[in-house]
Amino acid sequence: MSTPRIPRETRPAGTESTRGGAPAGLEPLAVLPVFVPLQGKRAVLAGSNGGAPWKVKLLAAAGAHVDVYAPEPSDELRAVPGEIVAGSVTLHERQWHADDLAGSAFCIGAMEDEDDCIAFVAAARATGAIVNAVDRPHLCDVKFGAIVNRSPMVVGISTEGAAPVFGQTVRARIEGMLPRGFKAWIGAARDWREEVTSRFHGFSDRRAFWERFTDRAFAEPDRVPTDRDLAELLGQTEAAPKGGAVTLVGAGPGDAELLTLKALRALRNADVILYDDLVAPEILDYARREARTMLVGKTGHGPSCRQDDINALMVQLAKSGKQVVRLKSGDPLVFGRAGEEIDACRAAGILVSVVPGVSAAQGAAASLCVSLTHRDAARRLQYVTGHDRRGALPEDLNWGALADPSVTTVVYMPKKTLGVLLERAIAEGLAPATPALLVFNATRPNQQVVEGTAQDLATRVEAAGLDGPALLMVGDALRRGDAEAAIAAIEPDKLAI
């Protein structure tokens, strides 16, 4: 009996490679994003260059008591104290002195002269304050980025000075994604946290409450939450089934943007993620930070985890109380062995659910702008597997259906049996000139297509020497003008003929 190829060690999401399980580490950070509480603390700004008024407003908005030292303040800087709605601002129309910096938590130099700014930074650091210098990143302990304000939710965006306009555009996009009503929901979260903590002593129950809270906030972002919301969410959490569960999640064919919202929610709620080798690495970035990831790849015809071992691992983890996501390429219910995994969970009494994904066929057709069911060419669409349990061409394929000229056929996992499959289909009546495509790495940046006919496609594929997950499409729908135009528009480096 062979040894199960189950990983012996797991790592948090984002710290494990999706190829071979080797640690990849956290991606390098240009800066460390941190948030500084300044409520009730003293801050100092010295100088009056163009960036000074905005910096004073930011410090005061964070609740700081700001002393501004400027011998010749601009009109805009003079107006700032009257615009403050939080914290306080006191304007001193004179030069700063070292004694002025005592007891400050945050100091900002806003001088035009470089030497003056250097002197200020040195004096501020000597007091132990955090220091920023306007428009002089080389003198800064911390730097300001673009801000999305839904306080107490605050989003900071930094491009490390490389592309400020780009950062502002990203900020605008995030502004549009986060309704202003979220401020009320986050305020409610702050007010309710103590009651939720006292009601639910277990971490998993508290997390379940806040997941429901988040779903409701996104569903009704502009409504002010009430005590009734709190009571309903508490009741739903208490009534929910306890213990572990398994969710089969479709990761789509490769492009991470094809994930469904429900798939994202499942990834963010998972304790453990069992993923296939074909799952695109960037999809695991959507998992919550604390989740453990385990590669249980079943690709090609080489060594792989046995299905029985995967089933046993899922059940074991769920029985230990874990929320398990079984992450599969494409759609779990289309040639993804979902039936065996669902049966294993049910036999063990484990709650199991399925989140569908964009299938490889859908993704490939969409990326090519090809209609698989063009009404002038196709009356039926059929999905077929290219190999059986032994890796050979299945003996029980319906060759009459494969030869039907009114059908578009999509064959999954066809590489090993491509030549014999097309040869047999032609012998059973498929027209040799029927258009055929083999799509490698569908929807991914390295997607490539080999175009041909049922008669010559296998030869063309062999000559192209391409690698990666592949999908075969055969049928007259590929001959339609729109399909041919779409294929003709494929970038040359992605079309191997």
Given for the second form:
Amino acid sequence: MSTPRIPRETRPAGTESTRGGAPAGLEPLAVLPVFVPLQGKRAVLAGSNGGAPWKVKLLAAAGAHVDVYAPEPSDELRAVPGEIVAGSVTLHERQWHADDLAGSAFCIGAMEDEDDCIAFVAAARATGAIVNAVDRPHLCDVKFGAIVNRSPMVVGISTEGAAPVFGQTVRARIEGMLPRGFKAWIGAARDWREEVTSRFHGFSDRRAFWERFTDRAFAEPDRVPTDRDLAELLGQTEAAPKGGAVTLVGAGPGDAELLTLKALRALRNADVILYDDLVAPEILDYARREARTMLVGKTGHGPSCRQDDINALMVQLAKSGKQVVRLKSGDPLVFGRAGEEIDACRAAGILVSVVPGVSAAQGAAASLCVSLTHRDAARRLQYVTGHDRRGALPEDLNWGALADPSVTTVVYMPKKTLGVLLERAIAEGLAPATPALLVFNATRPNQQVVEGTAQDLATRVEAAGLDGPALLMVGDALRRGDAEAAIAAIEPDKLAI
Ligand code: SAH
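Got the form predicted alone; could you also share the form predicted in complex with S-adenosyl-L-homocysteine?
Below is the entire complex, every chain and molecule, led by the chain shown above.
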């Protein structure tokens, strides 16, 4: 087997590049979220302003032993020691002293007086504690966010003061998304971790166990997990076939929301993702952060990989035990050379499966709101390639089928041969006035449509001078009033003509 040419390698957004050179792609963070373990540690809160009682409860809930120094505690603050269920709270009804802060891991200033607070913050910093001051962001080392508590899983949310109400709404939504029963499942994960780790030595087996575990938690969030779950999940993981595999995954035409749930799962499970250059970059954001992503584009622009190299690389990675996702635009089985990739895997004895995707034709039809098989206009739907192996108009197209008045034709890769293809179809009997569209960048924010007829579309496309992947759609089904209305309803900047 020849050594595959090394494809360009990139990392999904938010991942550090391990090769140097390429930027890490991490967007700016307003704050760094970190999580502070306080179990059994000492914390101090001084003062008794309005925010004090809640902060004391939070510190205690995190397992801290909290000393509160407040010469004149509010009734609410006085009640706190009786309300807590974790950690401890001791109320000292006096002014704080610098000595009080020794050995504390976390200090909060909650006094009304700014100078007193400044002095407190300075004394707290001198002890090496983490410091927060209620309602005084300028004095804080760290700030509190909104919380969704499914301990041991904790979600923290911050808008860095930009939009507190927005943050609260996000918090409420996340509350709704995470069933309360997750608490028990995540607790079980913590209790079972050691056993799972000792049972499975390989990373992929462990991951397979935890994926099964997570599926079960999502399927039955409100059932308390038992030792029987543990035994079943261990057994299933042991019985599952081992080794690498290849999954051909349809990425859809661009809009990431068109990914299937199965595609998402495959992306999350992948060790390596080999993707085509027509795959929209945001789709790769759904990969695991640790996954290797490799561009193996072969659309003929710039350096590209030969199909044989891609096949060899795919097989080699799977043989070394990797879960390989071959991510292809649209549906993998539509003009994607999937047949060759499947054959290569089978020939090498590699397990191969396919996750379908939304093909560009379906994406384009949906965004135009046209029925491709409207019963008044079309009896048949056909997908045709505008290219042969050399990039020329295929000699062996069925011209009778292209001229059929009751067909809707979608031509993939139509750009180079658009003029000759339509001319020949007309010569073979296609009515020159048949509606024809060229849809660029279907389902993407920069989608554009050039409208015309079989007769004049090529000229219109040339005049429009647009760029990007495009589909030709021809047929009476595209003439329908609703289709025209839909096209008219597309935002003007998406309409070239
Ligand atoms: N498997 C893909 C097709 C791959 S062939 C699918 O099912 O959609 C590549 C061709 O697909 C491109 O030349 C173009 O004709 C079409 N295509 C892919 N994505 C597209 C998009 N977002 N908009 C328009 N055409 C697209």
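On a predicted model such as this, the values are computed, not experimentally measured, just so you know. Between two forms, the rigid core is defined as the largest C-alpha subset superposing within 1.5 Å. Residue numbers count along the first chain shown, from 1.
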| query | finding |
| --- | --- |
| Cα displacement of D100 between these two forms reaching 2 Å, rigid core superposed | yes |
